[in-house]
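What follows is a single chain, given as structure tokens, in the form predicted alone.
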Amino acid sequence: MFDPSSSIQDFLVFGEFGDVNPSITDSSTFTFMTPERMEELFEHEIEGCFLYSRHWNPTNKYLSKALARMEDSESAQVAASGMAAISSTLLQLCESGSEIISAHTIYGGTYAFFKNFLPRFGIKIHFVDIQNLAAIEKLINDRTRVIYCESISNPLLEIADIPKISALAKARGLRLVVDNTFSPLILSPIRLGADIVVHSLTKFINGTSDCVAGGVCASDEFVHKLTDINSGAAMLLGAVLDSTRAASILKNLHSLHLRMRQHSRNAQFLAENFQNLGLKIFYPGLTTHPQHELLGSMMNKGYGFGGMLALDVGNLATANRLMTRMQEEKVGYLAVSLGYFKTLFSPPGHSTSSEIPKAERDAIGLSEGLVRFSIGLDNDIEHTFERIKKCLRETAVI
């Protein structure tokens, strides 16, 4: 059975002078020996020589060679945030008079990067309930390129049934892109049926929210067309991940295992008691989750069901009152990102998917009282849960 930790764990990268961590390559351009070998590196990549850092640097190989173990994909791709991953995938894959069927769940950027930027350049997105095989079939034309979905989507922490939809894609042949910044390690899309993965790295992958950075993991070809110097998006738009902070995820990944571990059990006894309280919870380790069971059937075993849940309070009066006195509690911060190893929570209609319109909101059933939680890493969360419910309390939400 594959393991995604393991395979993280058994890649080792020796340093320039044996050190256990790899040397940090600080520079932007590199020399060569010869005007011959300068050309032939212009017309082809060539394993272990490098030109120019915007299109690879040493350190930042050995992270994406990482990434690639985690995910099981043939190679990948760091870059200087998760929106640069999601973009150059994109308009690597798309042209003007494409068209790209996307989850109508999905982060509030990645949306207005569909809805409000890709039109500019001819190409259309039409939303859908990811849910809906019947509805994403129907939309499927001859100028469709892209199926994309979150596997575990933000806010609502819906579940993508990526066998089905990879089956649907590949029948047509279309391209199935699953960002998996919500659930590293707990699944893994390209053995599930993904053409491609995209992350944000600043979230679990790297852990400390002191850094943002993304990755793309596919295959070998389609690598070496996003770092094409001629053609490729990636190294084109230029977005480029510092190899320092490319030094600094790769430590943290090798520790991605026990805080997955960590957020994912602290997440299941919040929103365990939680639902005992009444509370209306979106967590899909609850067996009252619609898709529990699916995702229960797709996942890596040991990793739990991630670190995200959502609560519903309501209204958004009622939310920011509950947020302010979480952070007064010291629960944790009220504050964007995920992934952190204190607890983050922020109303998602007001930051986070504030991109995509109310009325759009409303119809998917993102409510103006979601609170959503990225649950840290605390060592006695029974603890952390008291003070919630005191806050709870305090609020009139229970």
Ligand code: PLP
The other form holds:
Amino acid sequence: MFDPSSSIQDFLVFGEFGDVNPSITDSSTFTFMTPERMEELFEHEIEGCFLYSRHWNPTNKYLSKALARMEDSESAQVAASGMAAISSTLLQLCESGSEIISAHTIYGGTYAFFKNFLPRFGIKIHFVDIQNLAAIEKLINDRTRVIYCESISNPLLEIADIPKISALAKARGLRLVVDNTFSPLILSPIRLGADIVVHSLTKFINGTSDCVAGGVCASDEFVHKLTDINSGAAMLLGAVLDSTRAASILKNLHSLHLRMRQHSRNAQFLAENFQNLGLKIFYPGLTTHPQHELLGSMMNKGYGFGGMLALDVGNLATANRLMTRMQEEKVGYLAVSLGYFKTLFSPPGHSTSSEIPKAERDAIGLSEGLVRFSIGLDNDIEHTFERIKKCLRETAVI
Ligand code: PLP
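Hand over the structure of the form predicted in complex with the named molecule; the form predicted alone is what we had up.
First the chain shown before, then all remaining chains and molecules of the complex.
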């Protein structure tokens, strides 16, 4: 049976002198023994030969290979941010006149890129409830190129039925692109039928909130297209990851399985205890979550249901008071982003999802009182729960 972390475990690269970590490429450019060889490489890629670091460099190649192992894709390519991975993928797949069908609950930056940016280039977006397969099918036409969703959505933690959406996409010759940022290791979307997986490596995969990075996992053919010298969106838009960062992310990737287990264990504990307090809680590990069984049917066993949860405390003023108290009580930080070893919390309607207009947020159930948590790696989660409970009491949530 495929296990993503065992697949990464088998990825061993020696450094130049037998170092246990691969050597870091400290060069933007590479020498050639002859001008003919240089010309040859401009015409087609040759394994093990490098031209210029915006195109490829050995360190970025190592991290890309490790990501491909994790997602069980033929190939992968790293980028300077999750948004760079997403934007280059979509710009590679679409042209003026193309249409994209996207889940309406997605990260606010992706939503803004779709809604405000792509239409400037003649690309049309349809936002849809990704649970509603009939609605997706109805929107497909000859111009549709892509169905886009997040495996576990930001911030409402809805689960996309990847096998069913993939069947729809395949029947109509479309590409299914899945953002797997919230669920690395937990879900393997390509094995479930997705064509392309995008990641913000900034989050769980790096895990130390010290850099911004992204990745695209896909077929050899698609990665070649992305990096093509003459027409590749990644190559020509140029959002390349720095090699020193690629090296540090690769080291962190090797402990991802341990971290994901602990994030999930802690989130499950808090979610169950919040639910016992009668709070309105969104967490896919709860049996009351509408897609709990669906996630169970798709997930790789042993990594839990993830480190993200959301709590609806009714209104923004209460949410703000609660977050301020939790930061004072050292539960974690009032900060956007996720996947850090400390707990982070933020109000999505006024931060990472603020790009989504209020009327649409209301329509999708993204309440003003929603607090999104990225649960940390706390060793004593019971103590953390007691601290949160104190804050909930003091802000009259319970
Ligand atoms: N996808 C998801 C689900 C995210 O939460 C984010 C950022 O918050 C991104 C993509 C964008 O990633 P980055 O900030 O690395 O560009």
